[in-house]
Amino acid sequence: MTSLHILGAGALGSLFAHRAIIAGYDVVLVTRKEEEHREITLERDSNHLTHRFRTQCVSDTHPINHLLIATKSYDVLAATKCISKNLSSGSSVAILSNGMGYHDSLNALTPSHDLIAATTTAGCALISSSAVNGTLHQHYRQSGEGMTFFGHWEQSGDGMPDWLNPLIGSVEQCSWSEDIHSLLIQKLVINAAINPCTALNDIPNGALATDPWRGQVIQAVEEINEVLSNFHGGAIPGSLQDVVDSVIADTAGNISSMLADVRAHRQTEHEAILGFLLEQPMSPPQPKVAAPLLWSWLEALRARARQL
């Protein structure tokens, strides 16, 4: 049985912990504090599935052979450094976290320097959490199956590693990609068009299809296309507006991860989304692209972060 350690057992990490254990992995959750085990219930379409997971504290020195990172983007590097002692040249690391801008630094931390990047549109939200007799019990609700892709961060041409076969083979709409960078950019710009507007206005995704938010989404997409054309190698194939509208329709009843963070009084991932999109360093340096709405969202989220 292939072991799989998951760093970042929040909503996304817990969803993939369930997916991995169903796929036949020996799943271990990496935790900040000592826990004997953790019991997690995943609800989907009125069905409830509960698993009890083994845990390993970050202070433990037990080797980690296969690691899936699902932390918030701003915690990726610090959290990985905490367990770098557990990794060896034979360890495999994959990351599912939102946004961009940290992959190269993370790759430098992995002894094998063969980082697997991933992106997913699967949705999951925490419903309740409680400790009973020293065991943490968490209840999550899956809001959508989504689409998930894995691929080499640095194009090695080696194809999909064998250890990922069970997971990719057992999860609906999950596959390997030889062009993960393009898929990461596409997910980034979708998040940039949707998440900040929902977070700053405390509205579900579906509200973006109605006035007055519809006009903001259209303007945001226009600005994103301009930024992509100047700084990120050109616009994504097809109509970005159609892609964004489709995601809004498919997730109409959901709240974005950024809004969930705002409601929970947590830091948001604005730097890895809007910050990366707008401030990607260029050589030689280029003047800023005019994107007044995107900049206003980023400045508002930065102001909020300073108050936390």
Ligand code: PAF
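Having displayed the form predicted on its own, please output the structure of the form predicted together with this ligand.
Chain only, nothing else included.
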């Protein structure tokens, strides 16, 4: 049985822990503190599925062969450093966190320097969390299967590694991509158009399809298109508005990860999403694109972060 350690068992990490155990992996959750095991219930269309997961504390020195990182973007590097002692040149590392800007540094941290980047539009939110007799029970609700892609961060021509076969084969709408960079940018666009507006206005994703938010999403996508035409050569295939609209429809009943962070009084991932998009260093330097709505969202989220 292939082992799979998951670092960052929040909403996404827990969803993929379920997906991986169903695909036949021996799943271990890497936890900050010692936990005997963790029970996670995943609810989907009124069906509940509970699994009890093995855990391994970050201080444990047990080797990690296959690692899936699903922490918040701002925790990726610090959390991975805590377990770098468990990794060797034979370890495979994949990262599923939101946002961009950390992949090169993470690749340098992983002994094999063969990072696998992943992205998903699956929506999942924490419903409740309680500790009973020392065991943490968490209940998550999934909305929408979403689309998931994995691919080499650095084009190696090596194709999909065998250890990912069961996961990619068993999860719906999950595939290997030889162009993960474009898919990461596409996901960045989705997060930039959806997450700040929902977080700043305390609304579920589905509200973005209605007035007055619909107009803001359309303006945000227009501004993102302008920004991308500068640093990505405008090379996102298809209509970004259609892609964003379909994720809003698929995750209508869900709250975005950024709104979940705001409600939990946590830091948000604005730097890895809007900060990355708006403050990309460009070579040669390009004129700054006017993106007033995106900047106003970034500034509002930065002001909130300063008060935490």
